[in-house]
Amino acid sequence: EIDRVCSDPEITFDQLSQLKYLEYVVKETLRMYPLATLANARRCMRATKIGDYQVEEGVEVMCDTWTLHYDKKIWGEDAEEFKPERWENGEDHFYKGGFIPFGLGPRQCVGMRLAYMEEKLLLSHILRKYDFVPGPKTQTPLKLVGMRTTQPESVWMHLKNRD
């Protein structure tokens, strides 16, 4: 796809917005590892009462966003795959509320589509020459550490000339 659609030097704002299948790649990778799960909590500012449960005011109420993007009545069966396919019928998920890894609503992060826009940008320019292969010290699974914010605790991946 990137190999299509930017063959120029240059890469475009519109060519980006061509690469369907990078942006699922990037979505799927998110919702199996997001990244600041603690930008989906918030202070109760007054009480309330959610279902079955009153929240007094004051309470931190915070989404449990692993859960809610490994839910097999959301994902399907295969939730636990890397599956970027899921997400050519649409953003179905995300505007449910089953796709948070920028929040939702009118506090989702400002930066998601400039974040997009970069990690679209950054992959295309890397894999028009290179491919990732995996090495000897390449963890399969990742092995996630943190609590905050996640991350892996290595990544060993090697580049490899498309030549």
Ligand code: HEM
Second form
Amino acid sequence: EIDRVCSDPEITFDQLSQLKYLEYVVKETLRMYPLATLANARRCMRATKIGDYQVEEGVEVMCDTWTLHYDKKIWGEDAEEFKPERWENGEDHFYKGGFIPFGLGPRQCVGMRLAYMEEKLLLSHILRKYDFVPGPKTQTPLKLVGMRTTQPESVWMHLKNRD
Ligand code: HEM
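Structure of the form predicted in complex with this ligand (previous: the form predicted on its own):
Once more the chain from above appears, this time first in line as the rest of the complex follows.
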């Protein structure tokens, strides 16, 4: 896909928008590894009821993004598998609010579009020249570390020249 769409040395914004499969890969990665889950906490400003739960003013409420992102009722029996194809029918195909790596609502991550663009741009430049190949030091599954944001403990990969 990248070879077909990005034929010039420079990669444009329009070309990035055409990289649909790469977008599915990025989304699927953010589903399986949501890296900033503590960021979408909220403080209740006025006592209210959410479903069966009474929430008092001042209480901090946090959604468990990890559980949501692996919920088989939303994603299907293959929720544990890395499957970019599941995004082919668009995001609206899933339960709204089931995918929240950037939070949701008026305070949703203001950098979301920039983050998508950066990830796609960087990956396209690398993948045009190299294949990622696992080596003896590659950690599988990834061991995540961190609290407010998480990242893999190590990411050892070999870059194999595609020429
Ligand atoms: C993959 C990358 C990123 C992830 C997963 C991420 C995730 C998040 C999450 C979960 C929130 C909380 C949203 C909520 O409360 O509903 C947030 C907020 C925020 N993010 Fe990001 N973010 C990313 C990249 C960025 C970038 C690149 C920028 C800026 C250049 C940025 C700036 C912000 C700011 C300013 C807020 C606070 C927004 C507000 O409270 O109105 N983020 N982000």
